[in-house]
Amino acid sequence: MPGLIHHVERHRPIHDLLAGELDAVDRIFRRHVASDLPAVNDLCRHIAKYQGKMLRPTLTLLCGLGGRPEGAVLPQRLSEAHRVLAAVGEMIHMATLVHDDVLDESDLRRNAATVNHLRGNETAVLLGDYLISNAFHLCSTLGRPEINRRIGETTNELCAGELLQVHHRDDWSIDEATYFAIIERKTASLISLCCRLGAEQSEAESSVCDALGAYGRLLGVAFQIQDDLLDLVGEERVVGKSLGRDLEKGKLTLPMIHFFGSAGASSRSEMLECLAGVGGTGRPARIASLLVAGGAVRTARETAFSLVRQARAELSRIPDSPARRLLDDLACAVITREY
């Protein structure tokens, strides 16, 4: 299965273990999203498509495995609890995926077609509330309710964090304190709950899944904010999915918040004609020309390089371990990634 792991191969032993449990994650996923109903399970085949990076499950394992008591000792497995919760966060992410093309209108994710275009908006709503709905049925086969509480304190946070966005649509004068606020709950809340959940059901010392809750909620917004770079800068055959979105929904990103703050007023004004419309096919090149030159683009990857090296940070509060390195390794593997 693909994933952020294929960046860290040189980490074999613990490389080959993530690539047997993700495997047995990938099971339990489409195993309890099965349905008797042919219709939707070819809508549950279709987006397996979507699973690209895996991210939210290889950080789920790999603090478990980082929060076992033996520390430095590489583990031989992990627990079925730990799977478990590994597809729970996958299920989650992957409604909101879905949710998000139809709020985007998007026709591409991971070089498929999404839901929305192919078979409409209805369907492609209903099919990511069955995933939600799916999610918190498995995470009841754990038998732990407050589990089961927390993730739902965590998807009220991320929609709250996705209404939020949705409010400050066409408000051109959005500050990071409001992005932030925004990304921080849609995207680093659930990669946050994802790295202390692993942690916890390893029975880890408090202080260190306070450690990996942090790690992930700082990972979590560099990778936003990586994201939202690729959506103005990136290619859209290497990246896969539609581009541009952001801004023909009226989303202002980091690097657009950046280049409204620094830009001359020449710049600022040609940069609101692109967005008003003005220049055809070719505007989308131009606005990304303008956040090169204007050093938007530097400035928002600097602060990914900065939000990486807190999240690496904090895992020097955590035993050393095979699993720490590889924590440490897909920290970077986040900004540098190019899809």
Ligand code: FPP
Contents of the next structure:
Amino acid sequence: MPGLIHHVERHRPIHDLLAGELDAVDRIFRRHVASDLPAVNDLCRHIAKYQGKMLRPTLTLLCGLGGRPEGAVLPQRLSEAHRVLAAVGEMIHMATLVHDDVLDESDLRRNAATVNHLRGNETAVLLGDYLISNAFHLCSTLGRPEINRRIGETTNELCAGELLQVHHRDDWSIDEATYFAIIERKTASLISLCCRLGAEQSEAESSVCDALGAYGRLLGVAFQIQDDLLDLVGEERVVGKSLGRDLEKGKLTLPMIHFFGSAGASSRSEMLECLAGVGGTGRPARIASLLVAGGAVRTARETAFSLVRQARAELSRIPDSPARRLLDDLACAVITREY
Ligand code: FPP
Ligand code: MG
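Alright, leaving the form predicted alone aside, put up the form predicted in complex with the ligand.
Below is the entire complex, every chain and molecule, led by the chain shown above.
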């Protein structure tokens, strides 16, 4: 089980139990997108390379386990429906990544070529459509239209977040409230739903479902702040995807918003000069050093840290269990990750 969950070594037994569950989720995913057309299967095989952290399925399963006090004796308590929901969450996420790489004109995702880079935008847009369509189709096999409806509400929210982001392209005076409105929608909405659906599938009490939904939303916002930090100050070799895309695409993220909110006149004009030079040769190194020197990286990290603290506080509203402790560890791993 690669990625984030590797940070969670303290609960090896749960980690091992969940690994089997995630393999089952992966099989559902692959079986459902399989086609009689080799051309489609080739693409589906390619995007399997993007399956890194499996954060969303992990959250669905852990919230399925943690939603109940007897979490310790699971995973027998996880049903096929939990696994289907976990696969649906991953499929939606995968569709958004494939489309996002078209919008960002990214070449690299999880150390593999993006679909747009490999096959062009037409194929990437259609593959994203194929995945989103499959996600709703797979969900419909549960025979519970209200889940399809709620997933539809979330994908609407997610698309609206992306539209708001595009609307603010090259807006150098974007404020924090707008930034949070964007990332809550584009990232946190799906993560929150993945948590909530796992708990609801276990018939957890409504206060537990609410706590886990809130945990997911806070975690999702922190996750995106970390993602945005890595885009500005991370190393492409370590992160495994094209970096510096946010600035090239005119997206101002939290560190940059903090920078412009506090920088003196000279570093501000130096930054504007650097920004004018963005493109072609990649992210100028000076941008990262200005962000670090001005304290903007530290402030953004502190914001993410505070959100993780709030997410962990939500966990105190659910019964203690090994799954809850793993959810707690995951929250910490989201902001310490370097990829
Ligand atoms: C990551 O942004 C992008 C998202 C979390 C959402 C992308 C959503 C769409 C493109 C809309 C498509 C919607 C559907 C339902 C198919 P990022 O560029 O900050 O992340 P990155 O660093 O991983 O590229
Ligand atoms: Mg992107």
